[in-house]
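Just one chain is shown here, as C-alpha cells, and it is the form predicted on its own.
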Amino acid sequence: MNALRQYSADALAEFEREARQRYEEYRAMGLSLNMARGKPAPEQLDMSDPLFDLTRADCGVKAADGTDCRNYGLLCGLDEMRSLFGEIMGADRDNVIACGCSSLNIMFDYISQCCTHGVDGGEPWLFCKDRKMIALVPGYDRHFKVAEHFGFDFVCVPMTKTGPDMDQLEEAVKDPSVKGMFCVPKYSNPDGCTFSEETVRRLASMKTAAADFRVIWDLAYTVHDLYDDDRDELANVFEIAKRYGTEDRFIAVASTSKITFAGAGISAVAASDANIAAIRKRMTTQIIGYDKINQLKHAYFYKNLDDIRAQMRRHAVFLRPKFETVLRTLDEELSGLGVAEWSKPKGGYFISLDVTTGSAKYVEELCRDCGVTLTPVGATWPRGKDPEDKNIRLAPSYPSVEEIGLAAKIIAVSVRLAACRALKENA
C-alpha cells in the first residue's frame, strides 16, 4: 500500500468509504469483546486446577525444614519457595522473601516504607516537598498509580526498543528530588521490549543525585516467553550491580500470578542483604507470616525453574496464536499506510499500538461502539493523560482466538477511519 497521506482527495474518500462500510458491518454484529486487561484465559487457569485437589496425603503439612505450615513461623516463607523464586529472579535464596499472592502489594508496601521511614535511616521521602518519580512511557498504569498515591510528580522518560532512553534518564536523575522508578525490564508493559545488557549496565552504574534512589525491578513476565526457542534474555541486574557497588539500588519483585492462579498465587521480593534486612524488620510488625499452605502446594508442583519453564510452554500454546493473530491482522490491514506502528513482542501479555497523533481516543470510541473494549487510552501515561493521544495497549490473552481475530480487524478498521479523519482535519 502507499502511505495514506499521499492519496489524492478522491482516493482518500474512497478508502474512507470502504472502511466505513466494513465498520458498519462489524457494528451491526452486536459484539461484546474485552481486551482491556491482560488476564489469563480460563483455559490457562484450568491448567492449575490440580492445586485445588492436593490433600494432606499428597504434600503433607510440613515444609522441607520440618516447619508445620498450619502454624506460625517462617516469616520469610518456605525455603523451597525462596529457592524457586531465586532461580526465577536470579538471586540467592537468602536474598528472597516469599510472600502472598500480590507483587503489587509488595511494591506498594516498599514505597510506603520509603515515604514514612526513609531508606537506611535517611530522610523519609514524604519530607521531600518536590519528590518525583521517573515514569517510563508508555508504561504500566498500576506503577503510576502507586506513585500518584504517595504524591509524587513525574519525570517522563520515553521507552526505546532496548529499554528507557538512558541519555534522558541519566540527565533526569541529576535532580536530588528524583527518588526512583518502576520498570518491567523483560517484556515491558505495554510494548513488550526487554532491556538490553547495556541498558541494565547503565542503570546499575549511573550516578544519581539522590543517594536513596531506588529501582523497582518488576519481573512480572520474566518467564512468560511465547517462543521457547526464541526468547529474550535479561541480564542479571544483581550480578551487574555488584560490580558498581549499587546492589542496594534494586528491589525486584515477581509472582506466579500468570503462572498458576492470577488471584491466588505466590509473590516474592529479591534484594540486597541490607534491603532484605530492612524489609524483614518492617514485616515483623506488619505480619506474622504469609499463607504457607499455599506456598507448600505450589512447592509440591514446581520444584525448580525447569518445572516453571514447562508450565510456561503450556501457557504459550494458548497465548501464541492470539498474539500472532493480532500481529498478522495489523500487518495485513495497516502495513504501508503510514498511520500506525506496533510492537512485536516475544513474550509478556501486551502489544503496544501507536496510531496517528491525536487519534487514540477516537479509535477507542469507534471500537467501543462496535463492542470491543480496550484499555482506556491514556492508561500508559501518568495520571491517564497521553500528551500525544496516540498509544493504545492491546491485551490479547483473555478472548478466544476467533474473538481476537475479529477484534483485531475492528481495531484495524477503526485506525483507518481515525487516520482519515486526522488527514482531513490537517489538510
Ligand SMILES: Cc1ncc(COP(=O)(O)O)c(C=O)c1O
Second form
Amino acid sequence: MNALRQYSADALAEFEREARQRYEEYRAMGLSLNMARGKPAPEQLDMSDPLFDLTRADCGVKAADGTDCRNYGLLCGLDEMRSLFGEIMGADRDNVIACGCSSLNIMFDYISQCCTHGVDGGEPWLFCKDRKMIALVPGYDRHFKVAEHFGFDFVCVPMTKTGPDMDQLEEAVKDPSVKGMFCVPKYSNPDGCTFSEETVRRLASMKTAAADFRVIWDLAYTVHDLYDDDRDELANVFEIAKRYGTEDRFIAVASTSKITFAGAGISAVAASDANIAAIRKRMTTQIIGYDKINQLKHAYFYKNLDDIRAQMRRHAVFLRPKFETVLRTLDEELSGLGVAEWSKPKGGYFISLDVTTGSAKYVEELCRDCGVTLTPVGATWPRGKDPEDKNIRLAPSYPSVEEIGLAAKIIAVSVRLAACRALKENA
Ligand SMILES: Cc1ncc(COP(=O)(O)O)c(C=O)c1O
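Moving on from the form predicted on its own, kindly provide the form predicted together with this ligand as a structure.
Let's see the whole complex now, leading with the same chain.
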C-alpha cells in the first residue's frame, strides 16, 4: 500500500468511502466489545481454580519453618514465597518481603512512606514544595495516579524501543526536586518494550541531584512471555546497581495477579538491605502480618521459577492467538499507509498504537459508536492528557479471539477514517 498522503483527491475519497461503508456495516452489528483493561481472561483464571480446592489435608497449616499460618507471625511472609519471588525478581530471599494481594498497594505505601518520613533519615518528600516525578510516556495510568495523589508534578520522558530516552532522563534528574520514577522494565505497560542492558546500566549509574531519588521497578510482567523460545531478557538491576553502589535506588515489586488470580494472589517487594529494613520498620506499625494462608496455598503449587514458567506457558496458549490476531489485522489493514505505528511485544498484556497526531480521541469515539470500548485515550499520559492526542493502548487479553478479530478490524477501519479526516483538515 502507498502512503495515504500520496493519494490523489479522488483516490482518497474512494478510500474513505470504502472505509465508511465497512464501518457502517460493523456499526449495524450492534456489538459490545471491550479492549480497555488488561485483565486475564476467564480461561486463564480457571487454570488457578485448584487453589480454591486446596484443603488443610493438602497443604497443612504450617509454613516450612514450622509457623502456624492460621496465627499471627512472619511479618515478611513465608520463606517459601520470599524465595520464589527472589527467583522471579532476581534478589536474595532476605531482600524480599512477601505481602498481600496487590503490588500497586506496595508502591502506594512506599511512596507514602517517602512522602511522610523521607528516605534514610532525609527530608520527607512532602516538604519539597515543587516535587516532581519522571513520567515515562506512554506509561501506566495507575503509576501516574499514585504520584498525582501525593501532589507530584511530572517531567515527561519518552519511551524508546530500548526503554526510556536516557539522554533526556539523565538531563531531567539534574533537578533536585525530581524525586523518582515508576517504570515497567519488562514488557512495559503499554508499549511492551523491555529495557536493554545498556538502559539498565545507565539507570543504575546516572547521577541524580536528589540523593534520595528512587526508581520503582515494577516487574508486573517479568515472566509473562508469549513465546517460550523467543522471549526478552531483562538484566538483573540489583547486580548491575551493586557495581555502581546504587542498589538503594531501586525498589522492585511484582505479584501473581496475572499468574494466578488478579487482585487475589500474592505480591512482593525486593530491595537493598537498607530499603528492606526501612520498609519493614514501617510495616511493624502498619500490619501484624499478611495473609499467610493464601501464601501457603500458592507455595503448594509454585515451588520455584520453573513451576511459574510452566503456568505462564499455559497462559500463553490463550494469549498468543489474541495478540497475533490484533497484530496481523493491524498489519493487513494499516501497514504502508503511513497513518499508524504500533508495538509488537513478545509478552505482557498490551499493544501500543500511535495514530495520526490529533486523531486518537476521534478513533476512540468512532470505536465507541461501533460498540468497541478502548482504554480512555490520554490514560497513557499523566493527568489523562496526551498532548499529541495520538496514543491508544490496546488490551487484547480478556475478550475471545473472535471478538478480538472483530474489534481489531473496527479499530483499523476507525484509524483509516480518522486519517482521512486529518488529511482533509490539513490539506
Ligand atoms: C504495570 C502494572 N503494575 C501493577 C499492576 C497491578 O498489579 P497488582 O494487581 O499486583 O496490584 C498492573 C495491573 O494491570 C500493571 O499493569
